[in-house]
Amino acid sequence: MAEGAQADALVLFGASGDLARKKVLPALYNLVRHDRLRVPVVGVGRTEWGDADLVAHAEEGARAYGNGFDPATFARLARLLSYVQGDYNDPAVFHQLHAKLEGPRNPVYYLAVPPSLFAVVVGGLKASGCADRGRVVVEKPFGRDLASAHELNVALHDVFAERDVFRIDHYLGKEAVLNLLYVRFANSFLEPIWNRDHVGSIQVTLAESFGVEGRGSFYEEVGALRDVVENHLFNVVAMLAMEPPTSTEHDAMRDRIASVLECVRPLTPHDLVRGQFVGYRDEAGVAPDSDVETYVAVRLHIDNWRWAGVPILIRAGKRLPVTATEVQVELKPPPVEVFGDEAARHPNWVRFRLSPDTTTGIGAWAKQPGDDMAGRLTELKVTANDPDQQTAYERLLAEALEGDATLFAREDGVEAAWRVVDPILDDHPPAIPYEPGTWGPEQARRLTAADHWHDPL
């Protein structure tokens, strides 16, 4: 498909699933309420449905996860849905397909579909033909290491153009992640501090205080470090240590993101703690003995002029004492200890909150009302929430469908991140037992330059 056309049908892989449920087809729900989807919409599946079934489907998903639901507006979806049903390994399901998208031209082919059935839908599309002039929107994980992701690349591109494959990491698509980025291009008092000169670590913290929630055997496949690490959270480390995009097109950014990417030092084992939590080995299809980590910590670097020698700390894990991801930039205290040494102690931060509310806020010494020149911390802050504000999922279809390529994963950043984590996919020490309700081993600790993680409230 030519780049930037809009898109006139779109065809959802793995439609009667969960994914497609709680994500995709509320999404699709929302643009409608919007007036930004106005297109087919084609689920395809193995299961055994029909049109209604199809719709019965959206209409569960949109009533439990859109953004309030309205019936007239669900009935315009529900004209736009219809289902093809079969084996994907089947040509006669592509044939099936084709006929069906005999009007429209530029077709948008989601796979909400495991990984290891990418080759045999994009190879169905090309046989019957249904590639021609399309794109391609692919779900996470983009394979499990380097070389898995450079043959899942490989299998993509036997298909489509690199401009044609969309690959979906939500996180690039949250409005807490846009802010940080926003905040950080559109104001010129953070530039000249953005550097190793001024910013002493930075640290991102991803906590959940729930568990698998009966995906044991999901999380048996991935682990922490693949589940969140590897994507979500280095993306946000490579909105934070980018350089600004040269132009507003579509890969002014991806180019900055790969190019940051690029310059990180592969991680050793040296530079990564690995936690499990207590009673993670009793959850369904865990292993007895299982070794998967439910918490990760890693100690990066970024051998660039920018943040050369700045210790960058990634953590996330289950089971912690809050549900809450949060970015902490601490600067640098200042060079001469005007007023004693709390500054130097508590120095100033800028602190970014993703989830589950959208805040920015900027640590500073104030001097406490009194004769003594003593000093209390504050925080200046500011917190934008809206209700109905764009979900991940509704804005990168959105995107999607017009073409825009700005907030999906390029072939280069996604294989650049790989390299980074594959050398201790393998070679890691054991994962270290932890307490549900607490911050992890205490271990993790021994990461920081200051011996202190910053735990989000």
Second form
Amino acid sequence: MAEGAQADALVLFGASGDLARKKVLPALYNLVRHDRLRVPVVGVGRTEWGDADLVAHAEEGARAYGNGFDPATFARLARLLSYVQGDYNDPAVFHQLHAKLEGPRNPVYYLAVPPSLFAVVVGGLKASGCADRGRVVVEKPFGRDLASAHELNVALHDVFAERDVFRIDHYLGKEAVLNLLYVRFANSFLEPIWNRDHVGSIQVTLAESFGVEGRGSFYEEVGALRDVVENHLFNVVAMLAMEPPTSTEHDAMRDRIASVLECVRPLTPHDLVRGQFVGYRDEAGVAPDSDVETYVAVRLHIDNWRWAGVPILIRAGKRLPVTATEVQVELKPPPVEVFGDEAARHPNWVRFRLSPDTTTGIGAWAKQPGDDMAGRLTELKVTANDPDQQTAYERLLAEALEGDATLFAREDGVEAAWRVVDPILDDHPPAIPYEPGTWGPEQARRLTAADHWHDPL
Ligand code: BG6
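What would you give as the form predicted in complex with ligand BG6, now that the form predicted alone is on the page?
Everything in the complex follows now, all chains and molecules, and the chain you saw is the first one.
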């Protein structure tokens, strides 16, 4: 399908599932609300449903997860919805779909199905002729290691050209992540200090106060490293560390993301601490002797001229004290201690809060009024919150329909990320137990140079 061509239908595989109800259908509702969706939406699923059941499922999702519920807006979405039922292994489903897509020339196929079904569904699209046109959107996980990611890419490319494969990592569609990129490259004051000469270290924390919330069996298959680090947080690191895109073309940013991820040194067990919250093993679907990590901390090194020698620390965990995601870029202390050593102990920083709000902060010293040349630490900050701000899924769905691939993961970037974690997927220290409500295992402190993590509040 031509790059940038507007889609004229959306086919949602896995329409009766949880992901569709919680993310995709509410995003479609929000798109209708913002008058950005007018094309027919065909849900496909294994559940024995008719059109009315899909509408009810969408309403449930829109009420619970959309931005406010308005019956008239929902009625506009309902008019676009229809349903095709069947087993993805049965060619009849795809023939039915083909017949439904008689008119549309450029459908988007959205695969909200388990990864084990990706190849089956794209195979069915190919055999039925549905794939002769259109593009495909796939959800993470894109494989579970380098080899399976590569295999998945081969299976997708057997049917769709890379320019028609849109891999969703919702972090790339988040307002706050895009703000980070914008602040970096729309201003001139950061760039001269954004390198190994001035940055001492970078920390990224994704903390969640909740646990696995009924997703025990899913989590047993992934763990924190595969669930949020290798994809979401690596993309955040790529946004922080990449070179400026050379144009606004779809691939300009993806080139930069891939090239910085390709410079990340593959991890060794020495750069890793794994933890598991006490009580995880009692969750439904979790093995009583599970070693799956619900917390992980890693130290990355980017071996390029800009970042050589700057430790990049990432941690993510469930049942931590707060739910918040933050980036803290710590600058090196002043070269000479003119006013004592206070500033050396707390150097300047740039902070990007990615959730629950979008905040950009610059930590600086200011003089404390009085006789002494003594200071206090302050933060100059801007918080931007729009309660009606579009969700990451809404943005990404709209861009998939418009054919703009800029914010979708590309094959080389995905494989580069797996190459970094591949050596430690099986060869790793055991998960260390930690109490819920704490910041994870104490041992993670040893990964940081100053024996200290920046805890988002
Ligand atoms: C998902 C993970 O991809 O991202 C979840 O599967 C995690 O375990 C979620 O909670 C975090 O995303 P967000 O947008 O809530 O920060």
